[in-house]
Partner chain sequence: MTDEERKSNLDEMFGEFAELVLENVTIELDELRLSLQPMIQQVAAQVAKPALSMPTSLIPAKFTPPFGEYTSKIHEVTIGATKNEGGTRSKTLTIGGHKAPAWDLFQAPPKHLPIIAADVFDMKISLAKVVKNHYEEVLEDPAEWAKLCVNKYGADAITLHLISTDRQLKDTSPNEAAKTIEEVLQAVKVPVLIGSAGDPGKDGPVLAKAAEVCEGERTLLCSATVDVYEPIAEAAKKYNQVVLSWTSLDINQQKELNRRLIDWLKPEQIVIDPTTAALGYGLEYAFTIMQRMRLAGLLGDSELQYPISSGTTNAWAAREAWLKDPALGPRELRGPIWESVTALALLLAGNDLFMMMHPAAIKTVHDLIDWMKERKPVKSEDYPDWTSMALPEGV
Amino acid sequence: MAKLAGPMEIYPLLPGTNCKICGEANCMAFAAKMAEHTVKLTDCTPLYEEEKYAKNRAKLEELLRPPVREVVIGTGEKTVAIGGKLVLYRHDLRYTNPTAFFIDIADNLDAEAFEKRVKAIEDWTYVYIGQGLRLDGVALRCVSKDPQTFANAAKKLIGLTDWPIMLCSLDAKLLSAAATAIADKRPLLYAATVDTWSELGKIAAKHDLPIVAYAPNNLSDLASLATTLQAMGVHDIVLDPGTLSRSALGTTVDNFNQLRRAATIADNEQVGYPLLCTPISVWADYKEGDAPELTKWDEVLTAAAMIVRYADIIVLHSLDMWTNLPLTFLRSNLYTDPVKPVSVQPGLIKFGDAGPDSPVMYTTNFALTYFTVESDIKQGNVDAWLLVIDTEGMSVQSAVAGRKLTAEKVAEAIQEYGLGEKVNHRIIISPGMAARISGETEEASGWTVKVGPRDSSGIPKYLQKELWKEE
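Can you show the single chain from that sequence in the form predicted on its own?
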């Protein structure tokens, strides 16, 4: 595995002033966080503001360069960063910069259809464990084969959206026309090949644009293309080794594996770039009369396989909820920290018109637990208080077993969030899974503990029947 810098390598290159501007207690603490990649080098502002640190900054930037370089597409608040990977296996550290989903749009659509598809791409969303799952960008395809039409469509697109854009054509003249028209929006150029690298490399270098090197099923040519583009002054490169037909999906997977292993295990800088996959290519075999659902299914299967095989950016055609929802679920789960459970902030949450006589429940701050309970309370349309206790992101059953949810913690949370000042009664409803600590909780807090349903779906009925008030 490519060696990751440790705190003792980073610390001597920091200012050493312990100024705390970064938010850490001292430079050593900052170095430790840098080694874990939980803070950014730019947080040390003296490194960038004072010229005397310029050499050390350059050394640190090289020392901390990830095996897979990071590439930023677009400008402003909606930029998307891809790559920046540090490890091959997620459990070695964690994955950064989730796979970006770009949806295609043809340049020859009429104005109404063009605008409608852009809006559909932007509006696609789903709330999952408190997260808004979304798509990431628009891939403008040159279907017209006309440079002016392609350029005009690119201009029209930036008038409709500020999302990152990918310009797609294997014809250098077509791609150059559109790239020049919207260069200030920093689109990703797709793609430079063994035949077009010279012209497109000059365009990318001139405007500082990210570009895709494309050599289908030829890793040697791909590495050569990347090296040549870099020598031309192109800084941001993405690799596309080709997405073969579904029957040859194993070859595609193998190519992606080889590239990512070479970058992270062998520290091969030639291929240390983000990887692009095009499941949209399955539509090339679609014929009139075929069932589109089957082609969409092929697209989903290809995309899912490549998300778990290191694809940093994926180009899709389908906008259906049933096709993209499992892909965004998969991405969300894959790009969480395996060491740190997804959690929410602890505190006291008010639902509806909860007042002094309303029921009080408690739960843990594990995100899936919290949002499930929240949803069930809201669906029941009940007025209630919910005390969210810090269990380090563990579910109720796990937190009780692991002593992260104890009677003492419940009592402390009641005091910390002033629950006694919010309600007139002294009754708190325990999750059914935490029934075993109810007696201890009564002793520690002085509150009466009522054991609620084991499953949160029973909360509305339990509250509506006011079972918590029964002696």
Second form
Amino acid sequence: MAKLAGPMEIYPLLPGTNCKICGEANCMAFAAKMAEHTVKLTDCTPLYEEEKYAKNRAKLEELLRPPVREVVIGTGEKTVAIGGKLVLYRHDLRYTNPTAFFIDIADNLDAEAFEKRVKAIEDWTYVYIGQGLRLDGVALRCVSKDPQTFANAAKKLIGLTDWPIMLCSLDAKLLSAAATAIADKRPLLYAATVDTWSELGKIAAKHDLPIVAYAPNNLSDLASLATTLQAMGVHDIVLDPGTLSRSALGTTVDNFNQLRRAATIADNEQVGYPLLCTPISVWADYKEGDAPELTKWDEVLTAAAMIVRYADIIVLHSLDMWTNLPLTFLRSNLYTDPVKPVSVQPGLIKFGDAGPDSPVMYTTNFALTYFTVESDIKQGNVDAWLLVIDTEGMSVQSAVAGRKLTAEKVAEAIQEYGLGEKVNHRIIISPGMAARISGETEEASGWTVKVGPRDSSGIPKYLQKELWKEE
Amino acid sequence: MTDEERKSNLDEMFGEFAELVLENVTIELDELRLSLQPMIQQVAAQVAKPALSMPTSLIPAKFTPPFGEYTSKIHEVTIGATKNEGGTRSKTLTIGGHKAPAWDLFQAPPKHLPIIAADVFDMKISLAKVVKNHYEEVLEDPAEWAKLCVNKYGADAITLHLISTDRQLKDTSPNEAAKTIEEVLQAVKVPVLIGSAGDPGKDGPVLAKAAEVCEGERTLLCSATVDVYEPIAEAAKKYNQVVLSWTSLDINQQKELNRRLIDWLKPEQIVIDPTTAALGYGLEYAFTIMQRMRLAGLLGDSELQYPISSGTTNAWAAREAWLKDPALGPRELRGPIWESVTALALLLAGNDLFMMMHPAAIKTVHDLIDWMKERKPVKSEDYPDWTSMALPEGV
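Next up, can you give the form predicted together with the partner chain of this protein, since the form predicted on its own came first?
Next comes the full complex, and the chain you just saw is listed first.
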């Protein structure tokens, strides 16, 4: 694969003064972190302030530029950055800039429906491992085919939301009208084609707007469009090789794959841009009277496949919880830093006003398991103790199967964290998934083991009913 | 504009700029020079930039497909045996054989398409409501259960999980369990895979007995683990079966176990399973390990050149798949889409054998495999203009 710059390539170009302004002990330490892209070059302020470093700075910027450029959409606090990818596979380092989810809105909706949809897009959320999952932007589509309607809808939209906007029409005149109307909000323009690149390229260059190059199933045309737009002075380019689903899903997957491999492994700078995918395209097959659930189902599958296969931004129509929950989860999973620790500190955690008579439960130190259990206990608003056992960051089910959660480990943890001094009973509640080791645990620890619910969402009810106290 | 003209423009601009600043504020000359410097540099850079010559036609470009070099391929493993091969199955299933990363169609399409085995249990177990609905009638009859999976839900194979052999459940003896295997072999003609209970004290004898009962059938024994592998490998060798080498999200452990198994088995007798964690609950570990294993295998790591299996039913461990919560939408859809998306991610990572449960998810994954198996000759006009479609709102 194309090699990312290593510390020894970066270090000679740094000031070498070990000034510590960046927060690192010395320039070598900064170089090491820079190679991992866990710090930003701009943290080295002398590089930017002192004229004598200008040449090296330019070299560093070139050296450290990700093989997939980063494009920023929107202005103010609600911008979204896409692309900026450093590697093909997440295990090569990590994925940056999670796939941005843009939800469509038609320009010809009546005022009430328009407002309602914008609000629904902004309000869509779900709490997952302590963070709120959200959507990222609004894709305004020109369904009216009227430039004035499209431009007015764009203006209306910026009055309703400060979220990043994408303007969508394949007609250059229509797109120009809306683009000019809200150019200062830095919308993403969709799209320049082999027919419209000249007109739209000029607008994008003039207002410094990001623009999508669209060439369905023709990667050479796409490279040609990107090269031409670049030559016109357009800096922020996004590529769309077209999205087809169902029997042509393989073609879509393969096109995205070729583009991203070319940029990251074959050093093909002509296609080193973020990729846009349009799962919304599946709605072209929808006929009035059809069950919309089937189309939504296809939209989820298309989006899921392409989140895995390198889409940096997707356009969706569905706004349901059941459609976007699996997609936001998938995005969250794949964009997790693979080297980040997946475990929490083992130990004894106190909830509420837990005392000597409060119930004691145990779980594993897999971060996701822990946070899920934690949130469930808090939701139940009960006083309780939670013993977090070191399973090397494995979930209950996997840890039992993989012998990382054993009766001996539970017994040791009870000893180590002095459970016997905290409570005056000798009952511990095990996760339902660890029922298998409950007998051995009683033998190893001398404590009575009660098997709790299989899913921690059952904890509040279990504790409120005081089931653990029953003989 | 000539270079000379550009230079004089610059001078004008600097002059005006400096005067403008001096008009309004009184500052020390040095300070001014200092503060102006970056600004002037910026302005100068902008002004001095040569005017772009606007392209008048598209600049041609030729995209070259980014082929990789792979020195090795994944072993081919066949499960099931027909009459000609000494078994009683109506067909065999072969997986693996790949020589490029998963679904890199431009490099090489999959040598063998992935397959789906439906889970069948030898006793009534607790299942998510929306899964159970589809199996209500057969929960206590493994043979009927297997038939339903094959005839109605289109499973390529069956995995019979002998969970009743668990000492904490029914402690069914290996001989008793063998009878259930025979019943299921009678009931369906597709390959039948055999799963143990996950009881370290029983798995060895149960799977050894299963290997004996399935002599000639070329079954997959699920599973050998780092704790229990000898009796399983030995029986598989004796009766010519295939072994599922199952580890817990640890690529080094997977290599280690494979290394031990190869003392008994031939490469075409091993399938690997690095454990499947559900979407939202660790899926990324399974995804990345599968992807790494496939790549390592292609690049010559002989300990990882095996087809991969996934217990995709684990997707139901995610509460979002089954919780009854109106705010999350109908669980009748949410559940199977959860299992489907879990499978899809692993399909793209390179998984070959899916063990699944929900009929809609089984159908979906079959569809996905069919949709992705080759590039279709699509034209640019086949792509709809989604920007101008009238779409239903709020449905």
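The term rigid core refers to the most C-alpha atoms you can superpose between the two forms while keeping them within 1.5 Å. Remember, predicted model here, so these are calculated numbers, not experimental data. Residue numbers count along the first chain shown, from 1.
Chemist: For Val39, is the CA shift between the two forms at least 2 Å following rigid-core superposition?
Modeler: Moves: no, less than 2 Å.
Chemist: Ala399: after superposing the rigid core, is there a C-alpha shift of 2 Å or more between the two forms?
Modeler: Comparing forms between the two forms, the Ala399 CA shifts at least 2 Å.
Chemist: Given a core-based superposition, decide whether the C-alpha of Val68 shifts by 2 Å or more between the two forms.
Modeler: Comparing the forms between the two forms, which are aligned on their rigid core, Val68 does not shift its C-alpha by 2 Å or more.
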